[in-house]
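Next up: a single chain in C-alpha cells, the form predicted alone.
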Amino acid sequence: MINKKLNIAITGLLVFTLLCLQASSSAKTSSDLSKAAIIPKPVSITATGEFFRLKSHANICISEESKELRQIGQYLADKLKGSTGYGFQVKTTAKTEESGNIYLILNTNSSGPNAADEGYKLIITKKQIFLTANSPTGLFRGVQTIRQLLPARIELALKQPGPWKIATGTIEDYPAYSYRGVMLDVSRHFFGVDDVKKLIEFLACYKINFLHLHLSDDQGWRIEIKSWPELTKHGGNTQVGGGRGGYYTQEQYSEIVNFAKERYITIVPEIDMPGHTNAVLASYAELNCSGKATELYTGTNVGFSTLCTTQDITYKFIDDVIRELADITPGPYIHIGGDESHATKREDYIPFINKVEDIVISHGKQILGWDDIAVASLKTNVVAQHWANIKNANIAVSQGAKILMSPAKKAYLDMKYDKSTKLGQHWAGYIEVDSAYCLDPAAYIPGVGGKNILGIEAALWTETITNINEMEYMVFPRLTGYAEIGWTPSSERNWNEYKVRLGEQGERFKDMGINYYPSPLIQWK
C-alpha cells in the first residue's frame, strides 16, 4: 500500500512538473512580435499578432546554390537541431510556397536602408519565415534574430520540449555603425584557441563584427613570426604573475581568423609599439639601444619600455612582423598600438609612428592605433581608437581620421561593476550595466560628431583576468549593451526599456553556458 501511494504521488508530481514546463514554455512566447526581447533592438518591428510554429518537417531553404549560402543555412540548422530534435535539411529552391520552412533569400537588387551590407528583412507568417538580405552578411545577422525570437532553450544541445513558436510580423533592420567590436588582451594572460572561439560564438549572437586581439605587450608575445622565432620561443613564455604564457602558431591564428570569418567577424591583430614592448626587447638584444636584452616581465606597470627608434634594425623587424601578419590577416586593419609610450621621447615617437604607418600601408593594410598616435602625421584612412585623451581624438579628426570609440570610463570591460566586484580594476571608475549602456558615441566627445565615428569597441584588458569563466563574467552582460549601441540608432535606445529585454536574456545566457554578472539593476528571468 505504501509503495502504491508513493508511485501515485511520484506520478502526480511528474505530471504536474510536465504541465508546468508546458505552461512555462507557452507563456514565454508572446504573439506580439514588438514585445520580443531582441538585442540589439531592431530598427523597425511590425507585429501581426499570430504565431509561426516550427515543426519537425521544416527545412532551411536557400534561394540559390552557393557554398556561402549553404554554410549559413547549415549554421542555422545546426543551431536548431539539438534542442528541437528535428532533422533540418538545407535545400536549394527558388520557390517559396512550401509551408513550415525558413527561407534564406539573397536579393542583390533590393533597395532602401536595409539593403546595406549587414541589413536584412525578416517576414514571419503563420506558415513560413522569409529572411531576405542584400548580402550573405545580412542573412547571417538576420539568422541571429531568428535565434533570439525562439525560446532561450533553443540554445541547448539536448532535446527540449516544444512548442517552438515565433510571433508573426515584419522586422527591417540594419546597423547604425559599421564597426562594432570587442578587444581581447591575450598578452597579459594568454587565452587559447578554444577560448577565443567560444568568445567569437557569443559575439556572433549579438551581431558584433570585429574582434581585436592584443597580441603583444610587456608580459608576452603571442603570435608566431617565422623570421623572428625568439619572439614566441622566449618572449611568449610568461604572463602576468609568472604563469606559463603561450602563443598562437600562424596555423592556429589562421584557424581563429577562419572561424571568425564564418561568423562574419573580422579579426584585427594588434602589435603594440614602440612602448609595451618588453617581451620583444627580452627576445632580441639588438632591438634595445643598449644592445642588451631585458629580463622577461610579469608585473602590471606600464610605460617603461620602448623599441630603439633610431636604428634601422628596428624598422626591419617591424617590416618583417607586419609582412607576415598581413599575409595571414584577410581583414583590412593592422593595429599598431602607440599608447602609453612614456619611455619614448616625443621627438622620437612622431617619426617612428610616421615610418610604421608607411610600413603598414606598403603591405596593403589600413592603420588602426590608439589615439596617442594623433600627434604624428596621420595618413589617409587611419582610424584612431579613443580611450582617454579627448584632445588626441580632436587632433585625429582634424587630420581626417575616423574615431573608434573605446572610452575607458564607459567601455573598458576590465573595470569593476562596483566596489564588491572581485575581478578587474577601477582606475577609470566603476562601470555598472546602466553606465555601460548609456553611452552615445556621437555625443561623447565635443567636436567629434557621428560622421567622424567608425563605431564602438569594448576592450577587455586581462591583468586580473586569468581564464574563460572570468572573461565571460566581465564581458557579460555589458557586451549586449555595447552591441546595441553600435547597432541601434540612439533615438531608439532607452535604458528603462532595454533593461527589460536584458532581463529576458538571462535565461539565454544560462542556456548558452555564459558565466554572467547578475546585476542587481536587472530583473533577471
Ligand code: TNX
Contents of the next structure:
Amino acid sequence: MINKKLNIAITGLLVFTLLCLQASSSAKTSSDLSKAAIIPKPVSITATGEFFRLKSHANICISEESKELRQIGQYLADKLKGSTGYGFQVKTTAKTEESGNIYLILNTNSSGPNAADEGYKLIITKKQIFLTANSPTGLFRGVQTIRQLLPARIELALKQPGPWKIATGTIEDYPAYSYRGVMLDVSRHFFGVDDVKKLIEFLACYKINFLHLHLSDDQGWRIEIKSWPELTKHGGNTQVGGGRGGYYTQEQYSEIVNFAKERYITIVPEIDMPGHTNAVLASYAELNCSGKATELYTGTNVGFSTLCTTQDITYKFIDDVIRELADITPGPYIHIGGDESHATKREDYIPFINKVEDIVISHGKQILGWDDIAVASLKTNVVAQHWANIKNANIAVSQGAKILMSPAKKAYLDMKYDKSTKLGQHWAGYIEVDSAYCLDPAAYIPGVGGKNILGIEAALWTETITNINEMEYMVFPRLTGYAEIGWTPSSERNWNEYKVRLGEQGERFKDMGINYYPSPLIQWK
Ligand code: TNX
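Having seen the form predicted alone, please provide the structure of the form predicted in complex with this ligand.
Following is the full complex, with the preceding chain placed first.
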C-alpha cells in the first residue's frame, strides 16, 4: 500500500516535471511581431499577425556575389544549422520569388532613416524573409534580429525539436548612437584570445560595435611591441595577485581584430599614459626620470607611476609604440588613457598630452582619452571618455570634442550589483540592472546634450575579475541594457517594459552558455 502510494507520488512528480520541462523548452512564439522580446528594441515594428516557418529546404540567398555578403550569409547559416539540423546553403540570386528562403539584400540606393550605416529593414511574410540594408554592416545587425526572433533554443549547438516560427510583419531599425562599446581591462588580469573572442561573439548578438581593450597598466603590458621587446618579456609577466599574466603577439592581436571585424565590431586599443605605467617603468630603466627601473607591481593601487615627461626618449618610445599599434589597428581610434596621473605634475601633464596627441595624429589615427585629458588642448576630432569628472566633460565639449559616456556610477561593469555580490568593487556605488538601464547619455551631464555625445561604453575593470566565468557574471545582464541605451531612441525606452523582454532573454543567455547574474528584479524565463 505504502509502495503503491509512493509509486503514484513519484509518477505524478515525473509527469509534472516533464510538463514543466516541455513548457519551458517550447515557450510559444506569439504571432504578434510587436510582442517579440528583441534587445535592443527596434525603432519600429508593424505586425501582420501570421507566421513564417523555417523549414529544412530553406536557403539563405544573397543578392550579389561578394566575399562579404557570403560571409554574412554563412554566419547566419552557421548560427541556425546546429539547433535546426537543416543544411542551409548560401546562394547568390537576384530573384526573390522562391518560398521558404531568407533573402539578404544589399540595396545601396535605399532611402529613409534605416538607410543610415547600420540601419536595416526586415520584412517577414508567410513565405519569405527579406532583410534589406544599405551596407553589409546593416545586414549583419539585421541578422541578429532574425536570430532573436527565433525561439531561444536556436542558440543550442545540438539538434532541437521545431517548429521554427517567426511572427510576420515589418521591422525598421537603426541606432541612436554610432558608438556602442564595451571595455575590457586585460592588464589587471589577462584574458587570452579565446576568452576575448567569446566575449566578442556575445557582444555581436546585441549590436555592440566597439570593443576597447585596456592593453597596459601598472600590473602588466599586454601587446607585443617589436622595437621594445622587454615590455612583454618582462612587463607582461605579472597581473593582480601575482599570477602569470600574459600578452598578445601582434599576430594574435590581429586575429582578435579580424574576428571582431567579421562581426562588424571595431577594436580600440588603449595604451594608458603617462600614469598607470609601472609595467613599462619596470621594463626599461631609461623611461624613469631616476634612470632606475621599478619593481613589477601586482597590487591594486592607482596613481603612483608616471613616465618621465621631460626626456626625449619617452616620446621616441611612445612614437614606436603608437606606430606599431596603428599598423595593426584598422579602426579609427587609438586610446591614450590619461587618467589618474596623480604622480605627474600638472605642468608636465599638459604638454605631455599635447605631444602624444600629435604622435597619434601623425600615425593617421583619431584620439580617444579619459576625460582627464580635457585640461590639455584638444585637437580636432578628439573624443573624451567621461568616467567621473563633469567639469572635464564640459571643458572637452567647449574645445569641440565629442563625449563617450562611461559614467562610473552607471556604466562600470566592475561595480557590484548589490551588497551581496562577491566580485567587483563599489567605490562608485552599487549598480543593479535597473540602475544600469536607466542611464540617459544625453541627459546625464548638465551642459552636455545629445549632439555632443558619440555614444556609450560600459567598462569592465578586472582587479577582482580573474576568469571568463566571472567576466560573464559582471557583464550580463547589464550589457543588454547598455546595448539598448546605445541603440534605441530614449523615447522608446522604459524599464517596466524592458524588464519583461530581459526576463525572456534569460533563456537565450542560458542556451548561449552565458553565466549571468540572475537579478531578483527580473522574472527570468
Ligand atoms: C578607476 S576609471 C580607474 C581604473 C580602475 C577603476 C576601478 C579610470 C579611468 N581609472 O584604473 O581600474 O577605477 O573601478
